[in-house]
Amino acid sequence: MHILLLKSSRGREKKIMMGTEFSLIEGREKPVSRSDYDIFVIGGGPAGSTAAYLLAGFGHRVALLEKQKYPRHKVCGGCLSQKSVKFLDRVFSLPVPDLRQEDLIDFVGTTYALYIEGTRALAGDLAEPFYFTRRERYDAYLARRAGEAGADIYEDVEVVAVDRAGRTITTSEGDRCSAPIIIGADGIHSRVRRSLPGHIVDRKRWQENLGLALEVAIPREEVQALAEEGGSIRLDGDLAAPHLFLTACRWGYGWVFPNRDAIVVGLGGLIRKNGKGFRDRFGEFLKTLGLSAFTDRRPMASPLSFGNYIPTPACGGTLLVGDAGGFASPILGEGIFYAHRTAELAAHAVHRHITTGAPLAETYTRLLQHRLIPELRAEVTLRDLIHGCLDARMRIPIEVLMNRTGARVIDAVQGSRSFLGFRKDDSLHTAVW
């Protein structure tokens, strides 16, 4: 018997006993000899902290597991869509007023503009407004939150092995712990999907559907005093308004985010459509905003899931959520809703898996067939028809759907909508059970 001695974000040492063994006992794992906790987590991000927060509200003994300290920078725009803010006050109790109070919100827009090959294809007020948070203070606020639920936050342990079998994980110190549950909120280079058996992850899909995200956050007062007026595409002046740029790149697309303090220009597109010329891309794209002073800046890079969710991301006692799982907008590539809904649904399971005997695995695919896979293939279906006829040079189509649907869409994307028709749906925003 080993024992882990790791030190919790909260001061108190945990002592985690080692080689703990399972039983299988009428269809679903039992442990033989009791270990400190009933749930790891891995990764502490928002899928991280919401699995954890929820878990620890509902009674169970979790551990949470962040490899870095907080806080941490995370490549992304920042953008909580309405159906972010939706989750964040019925979840974790934080109205937007709350938000504010606790600086989670950076910036707020109130417009938009959305521009086809250099032409603005779409522009105006927005009925519901986009927010923008610093994602390292939202991604530390949260993990405080799991803390203040009775979660144990362990920061700067990376996890490096995962024996999905024996349920057991390897820090980067040697020491390996057990516990009957481990739930993958490890990211897009997730340790934990690894350990799933290759019929639950099909390999080629996930490839054929990865996205690279490159982005730079240029301070305010540098790009007024150094924009320049050459640049074919001119952002509206007072740097106010989140801009999408749909032929920024192939099966992509690039973005301006305000922040309080700086602008985020983003570059992010599906791998395999792309190719080598994706940093060169992101430089030429810079200087079509007049922002050619700062294309010798390196931008940050991560790879993106951009529809390559998994449908039955759980195999025994392991689950996926937020990006191992690859659950994130496939047009738009945002991760942070589906960190938090597929976390969630994840919590629920476990907590029915625990209480109830049901089945962890199938009560959690369960959850998500029903309340957000249908949506994800309507999104990627959408995708398809956008980028499709954008290689083709069919651009009159694409603005003549933009046109008639623009408004649809957008509540698609904020979450009033539903991608399967933009039928009025709030299934993305109801309790679990």
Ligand SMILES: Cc1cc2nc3c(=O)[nH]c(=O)nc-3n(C[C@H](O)[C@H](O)[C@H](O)COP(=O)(O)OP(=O)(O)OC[C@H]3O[C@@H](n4cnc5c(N)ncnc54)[C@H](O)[C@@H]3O)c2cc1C
The other form holds:
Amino acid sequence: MHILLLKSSRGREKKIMMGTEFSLIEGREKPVSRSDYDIFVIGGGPAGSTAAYLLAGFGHRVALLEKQKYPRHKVCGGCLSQKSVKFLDRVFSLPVPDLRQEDLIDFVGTTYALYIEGTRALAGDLAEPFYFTRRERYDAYLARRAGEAGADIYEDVEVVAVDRAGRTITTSEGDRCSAPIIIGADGIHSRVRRSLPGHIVDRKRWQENLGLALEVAIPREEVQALAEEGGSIRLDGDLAAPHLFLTACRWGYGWVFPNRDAIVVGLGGLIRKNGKGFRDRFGEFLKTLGLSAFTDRRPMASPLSFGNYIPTPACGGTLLVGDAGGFASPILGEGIFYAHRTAELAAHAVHRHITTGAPLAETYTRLLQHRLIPELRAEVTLRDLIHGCLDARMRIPIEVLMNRTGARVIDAVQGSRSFLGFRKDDSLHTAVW
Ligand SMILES: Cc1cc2nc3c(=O)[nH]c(=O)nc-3n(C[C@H](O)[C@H](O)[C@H](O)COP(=O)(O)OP(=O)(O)OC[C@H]3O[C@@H](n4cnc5c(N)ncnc54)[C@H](O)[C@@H]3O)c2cc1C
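So that was the form predicted alone. Now I'd like the form predicted together with this ligand, please.
Every component of the complex follows; first up is the chain already shown.
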């Protein structure tokens, strides 16, 4: 049996036996029926932990069910833009020095390079850095914080069925438990999403905007020893800058992200635009970078949200957050911030619903419409413009656009400008109340 011993920020000691119906709270063994909860959060990535952390902090009874055990691997480049960094500071009281102290920052990227068809189109210093984290540490830490805030964390418990109308879930242990509210934070393959009706999840739109990503982490010493001169692109010698390659695949991009001990090479693009042969394309990408020695490494593959967000991801007592609802940057597939932010909006909607009777699905949908969807919509427009031009081999307008707006595009990615006209805007960072 797996036992998690947590010391809460309030000094309370709490022992949770994962996968059982019991928890030991303040030294008293007390059976807890899983049906005693106000909210089930399904999935313990950044979205689930944020929702559980906030809702427990508001005083609600929350159970988070995660099918794996922490620390668990998640295929991800681990890039934290300033949007995420500001969120962690504002919501989890985790400023950068604390992120460092908790060993949640693996690398800091202070420069960048952007390539279009083998040409370095933009490069330079970043006004504010991109940080890189290791998801196994990041996600385990945030789940621990949710537990410390008062949520019950059940690891190694998979939800195998969701009865949305009956507000009941069935776990891998065969338990059937009910709660008035179910938050689907169960990632891109979400079972909770599949329980929602067709008028909520437009499956055609979802598929059309779904990406596929392949990624491999190569230890730095191997890169240094085995990289050869034959590639058409030379990576910076110190491998310290995040590199993006806009035409490495269609309607997507390739990336090389620096970590402390490795570089992460990835390729992600819309499935419908790339068709079959994505794996071969990844091999080609490695060769372009002079990394053909690594083409026999098996990359990790995962679907990637690329503009397939669901505008009204709620029905009755069920809400979707993070990847489960397709929330990620439509240009870059960056999803950690959107997981955090949608979970924050969902937590506030749930709190309003429980305390004031405000209609749950409508409140969440309205918060999304006011605080996130316009940005995502603007980003889809820019995505379509960029890749439409690249498809038509109109490289020059894109280079002009990049040169004229480069710094502002980076600000928009970092979250200090809006993708709507690149005006200064910090609405992604504002508190919900
Ligand atoms: C190759 C790749 C690279 C990426 N790089 C970046 C990047 O550099 N920066 C960035 O910001 N984003 C990146 N992303 C996107 C980012 O990884 C996701 O957007 C983010 O992890 C979404 O968080 P989440 O909490 O919604 O889902 P997840 O992190 O996927 O968490 C979902 C959790 O739910 C659990 N779960 C699933 N089903 C069940 C079930 N039935 N019962 C119980 N538990 C369940 C899973 O085990 C998992 O722990 C990348 C994605 C890919 C594929």
